[in-house]
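For reference, the chain that follows is the form predicted alone, supplied as structure tokens.
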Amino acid sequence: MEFRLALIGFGVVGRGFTEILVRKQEYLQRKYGLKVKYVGICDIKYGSVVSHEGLDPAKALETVKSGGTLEKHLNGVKGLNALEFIELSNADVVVEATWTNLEVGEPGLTHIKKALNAGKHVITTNKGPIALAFKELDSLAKSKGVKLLFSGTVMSGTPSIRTLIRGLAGCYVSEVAGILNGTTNYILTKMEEGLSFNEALRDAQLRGYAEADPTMDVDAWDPAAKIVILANIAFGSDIKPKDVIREGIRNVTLDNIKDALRRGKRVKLVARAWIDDGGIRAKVTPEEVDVNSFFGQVGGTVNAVMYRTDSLGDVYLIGRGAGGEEAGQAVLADLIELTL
């Protein structure tokens, strides 16, 4: 099956996905019958180009790598904003890989609505629209007879969402819990080695794990959005990030870490959502966990999740939760799902 694909966002995720497609194109065609024609790339930094005849993704990668712009080096209709780009493209699939905004979900939310309304499948790695408006977007996709796929929004390429939707189909899930932010997990791991919070944060920033403004991570907004996404899938709920009890790790001290270790515990930032008599509850808070427990063994930038089910008991998944290659793999897996 050949898909005409339009990509919005040619940053780390968009390029990571494109690199995988270029590298694996023969394998993907042989195993899945998957062929992809890029009919447009749109990026706020590198410009936008639409070509119904197709663009060369390898040339796009090389252009950006060498410091050029897409509009200067690729042929096609140029200078369109994202909404014009979606409208003009003849894409079957729009991949939305722009930045996350957890306040209003823009600009990704409008991009996704525009594409779905145009009858195009959408694959996104953008947490904002899914955390804030999943039910609305899911309903819109169904009404248009297209798919909305978003496996890269939680744990990146590690298939946390696909496991929940497909692997646990038919199971009653009563609780979801996870270490869903690699940056904070890395900081807490380094604090166990004797670094203060500020020293561990600086180390994470130098390694590229934390942004210059680390608010999304250390104040737990990122894992709050992720637990919302998982909870709404698991429970059929419609909670929002603002409904999550949220406490980050800024107030975790070296003394807290050392005291916990003396008692055979580790401090971890754990996101939880569960069903109780009052409805759906969700929180992200530092917790002490046994050092030999599943979460106690998850160190560094690794992510992990647990699903509590009736038929299978507790189901655990662990893997890398961020990075261009990892997010690109999530987009690829969603694209392959469209062929099934």
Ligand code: HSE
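Positions refer to the first chain, counted from 1. In this text, rigid core is short for the largest set of C-alphas that superpose within 1.5 Å between two forms. The shown structure was predicted, so the numbers you read here are calculated from the model rather than taken from an experiment. Compared with the form predicted in complex with the named molecule:
After superposition on the rigid core, the Cα atom of Asp213 is displaced by 2 Å or more between the two forms.
Mind giving me the form predicted in complex with the named molecule, seeing as the form predicted alone was just shown?
Below: the lone chain, stripped of partners and molecules.
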């Protein structure tokens, strides 16, 4: 199957995905019969180019790597804003990989609505629109007969969402719990080694794990959005990030961490959502967990999730949850899902 793909956002995620596609082109065609034609790339920094005949993704990567802009080095219609870009493109799939905004979901939310309304499938890694407006976007996609896929919004390429939707199909899930933020888990792990909070945060930023605004990680907005996304899928609910009881890791001291370790415990930022008499509850708070427990063994930037189910008991998934290659893999898996 051949897709005409338009990519909005050529940052870490957009480029990570493009690198995988370029690298695995032959393999994807051989194994899945998947062919992808880039018919547009749009980025706030590198400009936008639309070409119905197709763009060379390897050239786009090369251009940006060598400090150039897409508008200068690729041929096609240039200078469009993201909405004009969607309108003019002949894509059947739009990949939305712009930055996350958890207050209003923009600009991703408008991009996604525009693309769905135009009858295009949407694949996004953008947590804001999915955490804030999943129900609305899902209905819109269904009414237009297209798919909205968003695997990369939680745990990147580690398939937390697909496991929940597909793997656990038919199970009754009563609780979801996870270490869903790599930056804070990395900071807590480094603090165990004696680094101060600020040193560990700087390290996470240098390695590219942290959000552009690290308060999203440190004050737990990012894992709050992720637990909302998982909860709404698991429970069919419509909770929002503001409904999540939220406490980040700013108040966790080196003394707290050392004291916990002396008692065989580790401090972890755990996100939980569960069904309660009064409805759905969700929280993200630092918790002490046993060093030898599943969550106690999750160190560094690694993420993990547990689904409590009726038929299978507790189901666990662990893996990398951040990075360009990891998020790129999530987009690729979604693209392959469109062929099934």
